[in-house]
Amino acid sequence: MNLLKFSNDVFIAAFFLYSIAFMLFTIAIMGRKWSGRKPEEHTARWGKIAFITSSLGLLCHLAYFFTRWAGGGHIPVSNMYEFMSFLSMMVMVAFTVIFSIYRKILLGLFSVPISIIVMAYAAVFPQEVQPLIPSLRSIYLNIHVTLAALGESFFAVGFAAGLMYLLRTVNFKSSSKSDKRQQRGVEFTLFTIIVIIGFLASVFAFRGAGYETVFIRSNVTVDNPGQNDSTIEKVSYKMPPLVAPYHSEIESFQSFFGIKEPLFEAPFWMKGVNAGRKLNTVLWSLLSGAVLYGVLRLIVRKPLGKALQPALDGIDESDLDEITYRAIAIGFPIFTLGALIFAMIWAQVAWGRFWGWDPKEVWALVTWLFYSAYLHLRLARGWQGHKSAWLAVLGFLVVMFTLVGVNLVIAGLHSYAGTD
């Protein structure tokens, strides 16, 4: 059998088999008032259940990553597919070893989504195995990113573990303005999410549908507007083009929608034309999660944070505060290891130098110091409660900006890692 093949294969089972396991921690938490057994024992039974499904789901994405490993010829972490597979896996690691010491069912419930999320947004990518380009041909390579990932893997469960908190402290009935601010911020969180998927549910709609505009841009230096030169630039549209390039023009469309003409350009300090794809791409999320958040919105007639919290009902707000320090404790110096000391170590061997303020560095820099400042806090100043899981909910916003807006959206040297 085709090593990649089977790759491919054992990586949508093991998508499947995540999304299974979070229908059945669903019914672990939902069901139980519903079910005829005692609370206590539907939950541990159907959260068995449950957890059994993840663990293969686990063994299947580590059978992908394997066979990807030796059917490519190199690790699977050099594009932007490969890497979102990998930290999709490392979700699932870290949530396995978290849950092997807690036991809280009701963690399945928020950090297997993560996972399966990580892993819809890696199938936006090109899946097609690519040579590594020279500067990736390095052992460093390895144990960079994997210990990155890694690392970042727990602040998941530790974002996952303070959402839960903020979902069961939260008092939603209350109209002071702290209290406002709390609920705010919970749906703005809920929001964010849901932004996501809402674009991955655009990009596999219009994609399904063969969706595809092309723009040209010719004899236009985008430096100095008006001075022609014989260059000539293409870029494909997957979705709707909401804005074009910056001074392009159509030349081709292909639609069942009948949606061709953009709105409006892109502006003219958006330099290059995959610019305006990206401010198309920011502009569908935006638009797509709004209209789900609002459809959401329209079934439960109520903030979404209001609508989950019941779920959370009889879970100890210390565990999960606790499991919220310890997934973050436990993640910081694996990534201090993995995104700073030996991604320093390959760019001395690949470029010449130890730091370059490359934008992908910097941000790497400030996730490490805003964890820093997260154990200072909690361990010198005593933080804990609501002011540790906002830490940890806003932390993991800025590890995935480092991930997804870095890469995607900020020309530099890691900018191999992204899209064609």
The other form holds:
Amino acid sequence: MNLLKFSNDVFIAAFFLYSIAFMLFTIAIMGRKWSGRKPEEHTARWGKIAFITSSLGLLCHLAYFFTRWAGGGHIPVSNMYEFMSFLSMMVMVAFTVIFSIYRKILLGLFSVPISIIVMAYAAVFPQEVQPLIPSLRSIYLNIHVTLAALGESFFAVGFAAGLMYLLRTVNFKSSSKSDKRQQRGVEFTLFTIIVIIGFLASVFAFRGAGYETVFIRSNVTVDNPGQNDSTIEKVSYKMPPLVAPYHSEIESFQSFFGIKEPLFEAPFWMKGVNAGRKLNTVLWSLLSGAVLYGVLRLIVRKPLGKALQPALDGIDESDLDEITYRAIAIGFPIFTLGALIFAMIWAQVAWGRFWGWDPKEVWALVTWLFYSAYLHLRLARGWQGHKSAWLAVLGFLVVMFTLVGVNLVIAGLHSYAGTD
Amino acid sequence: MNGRLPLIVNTKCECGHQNPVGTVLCEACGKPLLDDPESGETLEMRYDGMARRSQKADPDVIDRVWNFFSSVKIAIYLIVLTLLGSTLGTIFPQESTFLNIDPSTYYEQRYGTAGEIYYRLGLSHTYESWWFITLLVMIGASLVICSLDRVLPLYKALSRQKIRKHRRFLTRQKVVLVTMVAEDPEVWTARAVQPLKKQGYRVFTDGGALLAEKHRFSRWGPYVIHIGLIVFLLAVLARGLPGLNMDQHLAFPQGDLIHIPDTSYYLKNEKFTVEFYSDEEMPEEFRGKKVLPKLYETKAVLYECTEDCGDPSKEPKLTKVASHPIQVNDPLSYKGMKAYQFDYDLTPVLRSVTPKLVNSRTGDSYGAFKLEMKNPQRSFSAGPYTLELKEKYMEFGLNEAGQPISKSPYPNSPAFLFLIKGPNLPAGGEQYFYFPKQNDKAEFQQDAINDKLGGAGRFLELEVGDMSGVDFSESTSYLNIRVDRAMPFVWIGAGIVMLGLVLGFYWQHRRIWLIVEGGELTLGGHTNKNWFGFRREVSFFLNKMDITADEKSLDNGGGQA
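Moving from the form predicted on its own to the form predicted together with the partner chain:
The next block holds the full complex; its first chain is the one shown before.
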């Protein structure tokens, strides 16, 4: 068990090192105009320190991974906590690979926070080492999950570079129709990221405060005439209930800000008790995201995209365009191998069919088709620059939906990955 | 892409080469043919500017179909439509995820009006619907035609490259350098060979002209991918052909030998095991709260019937051909047939009973016989009596007309009707209903039925003394038996796709053209991907030749693929 304790410690160390690296990258980029030195010199010097820090973080992260593997007896990618931790580690690996090719300090400013957010998201889930159920006991768990995550991580770096391209090139001064649309698109992307941060902030804040409210609901179903079956469902809210499950009663209620009961009830079509809880989580995320966004807007007094643009001054936009494409081009074969081919091989071995149109399978295919369309548009139709960057941003949204959304919204055979 | 061409065009290049209609860059010298000679824009190097079949001057019907499917634009539409179509199928679970539902009512009951609409639109079986299959078939057609339309011209172009290209071909590449060199053209060019070779290029020279090329194979990557996808799609289609595919879920009670329908195989479940994680193996948070399964295993033995297989009057002769402990990720496999662990049931299943025929008045026993639930003998004898089996019901029940029927073929509540003949019985014999399970005996009122059949003078009973007279199989393992003869082709297709991806994405086809003429060096470079790395390589080469050129300064603008 000592190994596992050490593993948890280095995980936290990795998280802090990444956070420090992120700050250092920020200093490297933002500080170049204020420091006494030449801007390039400043960026190179601080960028180097930042990269060393992030690499140390990655080393700690790797140490977490292998000690947990040794301590737990199986590769730690078998539940949502482990998978998301692994994904954030792979994002750092992909960043390190792309960075060592292109040496763009700025890439750190956008990739490292993705890794930090994914890592924080991992910590939302229960962290104990769970023994493997029979269907997961296979060598393909090691191959399929790791390769899929690595491929997706390159898409994540492509997303970071694509977003940077947009921030660099979208004309925030123009009020032409297409420019306006792109401005709104960039702002919406940033807002979405802030909502995710809002989600994480609310989860950890209320968890820290030890908040809990429990609802119960009794369901009566009539199987045969005259024979009623009633089952009682219970759901525990870890965030104050803005919205209660449809047709439910309070079992225990912890008041918040003086509010003593839920503000309203989930609509009738949200049947499961957990649907109400999920809706509540979404509302809190939007709420805290909106507050956070509002505060940031008040500080900078202009759209966030416009405020970020000066940070990217002097960066060659065609380099960003190429990095976006390159990251996706490196990730695509890995993704195909891990998320489709090895997925099919494993499905064949475990379930006797290589493809069953399970929602997770379908969404992996959707991701693959999306990036195939991206590659065809770019290679054969000459979609470069803005269009290509937008696709890279959108593509990562598809990836995240496949990884998280499918588990949250649609249940399927992959539901053991659990997202509660 | 191929702008509107005038009806008659002079396609002969100034170098004397006659080009087909639709050629963008002269096949021989590379001179741009179509646009303004003064234009400084970078050239469109796709397929090296070759004409494609789809650019024929006056197309007939076949050409039009060809042109439709050869368009990348159409291919992209097909990809996007398939993508959107696939997502529709994930809104609600597909019909195929359930074993026993009536979809016409299920979706409405479970999901209300939205479910009803979903079902009526046919989205509850999206992936089997005609439009989805059509999309896949069209993608297949597009894969074939797009590839053929491009790969042949590209192959021709690359296999007969001229070393000396038109100067304008060079200066309109995306990587360009024009600079002065003092040396003699041939000497300079000869000196350039070695460093380029060191960088892995194959170098060809023609006086003061030079062509260096590497990793041409990477150009075939996309076509290899497409071939792989075609093989894959064909294999998937072939799975639908009769005889190539078998898929059945069968119950195997422990200890029973079960015939696998439509094959000459029999499978015996010798032992089924379920194991759960012990408390020590679980994290503290779970102890006493959760039960996690650790192992499902069926020790299976596969037999093949070698003689008397189809003859119901004879025992089939069986030979053991394979045995394997089947686990969830470890099926039994024999000559293309696989048995997968699918499900299990720990309810004991009655296999046989050994009842005694007794005289209920005197308590005398006339002897016992073994009654198998499956394939029982037709007649038995006990002392002076003979018992003839008239009917058997595996799951006894009554139909609407009050007639006894068997509700299923599984021995859940078996019942047997005998005709007993012997001393002190009517000449035609006496009918006797027998329920081997005690609770069935009570539930279906065996005694009352028999009183009715045999009358008041009835004195014979069938009884099982103790548990030694009852044989159960402890559990049942459900296996999924599959044959899928097309699978090897699915994997071959997937393998080819992977090979193509690696070729196409991890290598790039790079070419450098040089002309040294009148003290001036003109360099043009092209790669199909990764311009950043290519510029770095060209700059490195130029440094070796004592020409300093910054990576960025080589960039002639234009987009980057």
